[in-house]
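This document starts with one chain, in the form predicted on its own, laid out as structure tokens.
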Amino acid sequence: MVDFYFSNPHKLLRALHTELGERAVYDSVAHCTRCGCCQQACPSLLIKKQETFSPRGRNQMIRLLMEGKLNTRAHRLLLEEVINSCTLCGRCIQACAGKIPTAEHILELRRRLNLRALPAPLHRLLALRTSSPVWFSRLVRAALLARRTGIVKLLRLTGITRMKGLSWINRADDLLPAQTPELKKYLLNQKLSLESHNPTLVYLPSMEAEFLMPRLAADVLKTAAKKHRTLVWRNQSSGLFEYVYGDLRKSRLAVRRLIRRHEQTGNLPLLTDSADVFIFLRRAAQLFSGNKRWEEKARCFSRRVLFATDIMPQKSSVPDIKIPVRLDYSALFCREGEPFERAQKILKTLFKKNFVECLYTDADTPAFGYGFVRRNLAQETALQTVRSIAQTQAATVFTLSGLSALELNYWLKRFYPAAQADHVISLHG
């Protein structure tokens, strides 16, 4: 048996921090007893109907690879399909009695095989947010200007965006909001500021809140203003993109930078509007297993991370809505815990009997840009989600990240326009 870590210790995790303690990747994979509790919860298995695409099938495949019983060259295409079809949603973990982190196993295998999940031009663009944030901001602004002036539409009409490696532009153009005002100008119009004297809270906006959905950032700041003086960190990478799609070394570097900057603020509470970022930063110590100094720093830092629902009051002047609302639980790695429980409690309090309870088998929107992953099951999974929303006749679906709201609105507009999605923070913004 060869653990992945020893084949390339800089690009892989030394150990996984599971709910049952710290485990080597092989030990975590081998903990799967193939009982089948996860089968009904996995969206890719419901679509593919093949054991290979089930959580226990994936764990068995990874175990065979680590034991040298499966040839990666001979089965590389199948491996890529099995890996990229996993939405990393964590529903299998919720259903599993042993809380086996199958999504983390999949990411370790992706790193081990050096699989590039995203189209190369898109990957290079998004990677700039960590390596060259100034250039990233400029390129994003240029791309948004190209949309407003009709250049992107012209490229689509000429067929250039159908060329290999550029088809993601079409989907991004369909997915993103038509109007994308610059964050600083938008906040000034809302009489909000990016700076604060003697701040009591630091706000780390998600990429979509900063560049695509300034209203989301404004809603967060308006809600926080009731109790806090907030300092906004612009164009600051959390390291999550590299963790999911890129190089683990760069993810560690981004988290180190974040921790150092956070220490300079006096360890103020750090707020994020993305459940994906929250879950990742709360588990930041996992990145530094074996390095006691940084592991302890990351553990102290993670305890100061807050999600948007932590600053939301449970009572509000929300109008008396007579139509059903529901919560979309889409997030990376996890589908239960603090953000979900608090969001559910808030919605239950505000909407009472009009809040629709969802089962763990109900489909969620694929999270964190999964729709751009090559050879994915985004459309099939999204259709399951829309079907579930239509069955409950929900009019509003609240999400825990702006990107999930964008993704879900894209599908709802096409297949069930009677409903719309919005970030849960909009209730108090």
Second form
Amino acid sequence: MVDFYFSNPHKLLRALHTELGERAVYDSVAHCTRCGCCQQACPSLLIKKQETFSPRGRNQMIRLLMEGKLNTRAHRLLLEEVINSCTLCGRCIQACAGKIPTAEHILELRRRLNLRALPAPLHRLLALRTSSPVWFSRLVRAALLARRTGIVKLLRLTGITRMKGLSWINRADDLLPAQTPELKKYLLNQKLSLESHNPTLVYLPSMEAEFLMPRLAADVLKTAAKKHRTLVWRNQSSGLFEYVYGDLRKSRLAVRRLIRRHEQTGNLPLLTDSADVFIFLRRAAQLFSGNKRWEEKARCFSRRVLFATDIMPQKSSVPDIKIPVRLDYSALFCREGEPFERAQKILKTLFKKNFVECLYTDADTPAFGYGFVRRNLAQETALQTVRSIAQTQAATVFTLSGLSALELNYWLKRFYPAAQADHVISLHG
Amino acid sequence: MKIPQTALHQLYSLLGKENVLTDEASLLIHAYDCSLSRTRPDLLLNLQCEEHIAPVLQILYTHKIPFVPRASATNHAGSCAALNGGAIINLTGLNRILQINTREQTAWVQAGVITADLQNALNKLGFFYAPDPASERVCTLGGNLAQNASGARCMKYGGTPDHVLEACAVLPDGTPLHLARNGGGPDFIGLLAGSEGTLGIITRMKVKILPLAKHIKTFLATFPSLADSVQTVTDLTARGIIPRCVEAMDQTTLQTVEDFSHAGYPTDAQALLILELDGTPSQIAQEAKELEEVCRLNHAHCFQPAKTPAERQKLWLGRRAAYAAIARLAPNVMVGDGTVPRSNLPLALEKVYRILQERGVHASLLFHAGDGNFHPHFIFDERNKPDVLRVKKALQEVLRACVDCGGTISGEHGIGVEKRAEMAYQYDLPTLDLFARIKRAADPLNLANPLKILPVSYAEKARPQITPDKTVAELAEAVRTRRQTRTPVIVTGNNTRLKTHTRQMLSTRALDKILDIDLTNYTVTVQAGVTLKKLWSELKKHHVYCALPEETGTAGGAFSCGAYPDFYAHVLGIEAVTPDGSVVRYGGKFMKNSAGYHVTRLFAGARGTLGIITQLTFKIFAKPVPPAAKKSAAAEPNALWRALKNELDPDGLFPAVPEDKNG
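Having seen the form predicted on its own, the form predicted together with the partner chain:
Shown next: the complete complex, the earlier chain at its head.
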């Protein structure tokens, strides 16, 4: 038996913090009884209709690799496809009786194989947010300026962006909203400030809130302003990108930085607008498994992390909203727990009978960059979502992260313009 | 085995290279199901349309490549393991609901349709499909038929085979079949039920759908002992109340489930029942009153009706979460599936507890109390070999205990490879031989899911044969004599249908005893020559009823002539004399049986072409039930019937299979 961890302890997780306690990846994989409860929950299985692309198949494949019955070199191509076809949505975990964290297993395998899922230039650009935030900020601003001035459009017309390695530019251009004003200016216009004296809350804006959707950041600040004095941490990486797409060492580094900075601010509650970041930071202790000091620190830190719905009042000032709405559950690794339950409760209170419950068969929008990993699969998965939105005739779909809202809006505009997607915080913004 | 290149090329050109896979990773990922069995196939074929099945099987037949049909692979018996290597045929692509006809109350579906997908589609139209296996969110309808799956609603509505009206299948040599229960001949749909892909591949099915129950009432009752809870179900049956579901848990399971789901179950009880009634509001109110009375008479501690839909959901919450609660306790769960006559359930459970204690094995017990079907969930870690051996041994002993209690080793999960050794403990040599011959008839090259269901060598291990009744022994001897002298046999009962006076006639008229009327399990066992009038007069004396009409003729004749296909679902056990003069026995007083091929369905409607029915056990009821409708369809011949006839009666002494009108 070969546990991946021992082959490269720095780049891999020592143990997973599962619902059933802390356990090594092999033990976690071996907990799968192959009952198949997860099968029909998996968007990639619904598309590919093959066991190989199912959660049960993925778990068994990892187990076979760990037991030495399969060779990573001989099956590299298939393994890449199996790993990259997983949307990491966590629907299988929701369906699983033993709550086996298949998405985490997939990430471990991805790290073990040193797979780069995103196109290289995009990966390098996004990795800069942790390694060199200033340069990242400059490059993104430059890119947005190029987009505003029509250079991107010109490049698209010339066909340069269709070249290998650059096609992600087309997709990014398609996804982004028409207007991407600079955050500081936007907040100034809204009479909101990035800093406050004696803050009672720290806001860690996600990348999309900071660079692509300043309205999201403004909505968060407006909602928070009712009860808190908020301090905004600009250009601070959460380490999530590295955790999912990059190097675990860098992810640990980013989280350490975050924890140190958090300690310096006197352990104030830390607010995030992205369910992905929330779920990741809530499990930050997992990154330091085996390192007691940092594990404890991470545990304390994660207890202070809040999601946008935690600052939203349950009762709305908006009376009589009579449009059918639903919640998009897309988030990384997870589909149940605090943020989902709270968001659902808020929407139910606000919209009452107009809140459309989702079936377990309803797919979620493949978010967090999945569209850049496997575009075809992302489209088919998104179509499952759009189809179910159209069937329920929901007019607004609330998401739990800005990226999901961007992605879903793109598909809705193309296939079901009667509906639109928005971040749940916009209800109180 | 090595797959010949010619076969691969033929398959490539038929299915496309992307659907014919031979890489190690893909093969190993299709080597398992929900059981412990794991065997590497040599080829994986992903089928996207059902028209490909027949040509694929023809290619495999030509090259003598074994195959295993596989869809969701959720069975607990190892039915999807390719023991002889060969091809795995992935049927998950056949997932289209072809037609829903609410007027006729039927739906045509492909074999790979997920059961819950059909339920969801039907619910929107105000209908439902009655069989509800616990894995309905994942399992396929074809798989349900192949494994003879049922579920919580089985007691009232019956199992999967009772809800399939027509089916299309392909024999292992590639011959397509269209099977219809009302087609007049043997009930081949029933025969395919539980055949685990060993007789061919089911491609599409026409299933019965029912209007959604508008009024449902759920109750929770707890008892000081398991015997009391079982007695409650028996008493309910005696009063003619058949609940929609009767689910039960023992104390250990109750505690585990409550710790996990917090459904509000009282954990001090030794047994818990969840009962559900459906019907009109007045009917439910009346039955609920009687239900409470029966529960109280049987010392129920608590009797709690669900007052609101939310309360109903809460009552079901724990039961639905039972597998999840148990699955968390250890890396592996092995689910047993014993079924015994309901009256023997307390005795069987007592034996099970003793076995668990002796073997030092932990298991939780869930059961469908209405059917006498219980599922011990053994928890263990498959990486710990001594642990696995202990659990396997305990399971074997539990299954044997079921047989000792007059039951079967499988009620709804099938035999596969995990329980095949115990088949020899349940059945005698002639019956096992009959199973082997059914398999040989449909699959002479032993290509379809080989090495399943039947024990590898059973001649010495088979259960000793019970000496048949004197009259049956004489009839068997007469058949053997005629075989030696090559004299044809025309089987008759009361001679109502054939009205023949030929010397070749062999009558069952001497078999005229009503052997048992069981008012605990609500079954009757009669010899085949018992006239329906005599049966009815005897049943009336006991104030019970059956689904056979009160007409002329014998019970055996009514079952064999194919005129009452609705009655087939009521028949639980059979004894018959095969054309070689052997006496075979299948089934008994238990409500479900997934062990071996459905011999009752083979002889149902066979019109004496495959042997002589000597004895039948079937359900009776405390309240009148509508008699089975008379169907007068001419028997439709098919390749499977002919193959079975050739195998069981090679000399053609029994009546011939009707000629195919189309030639």
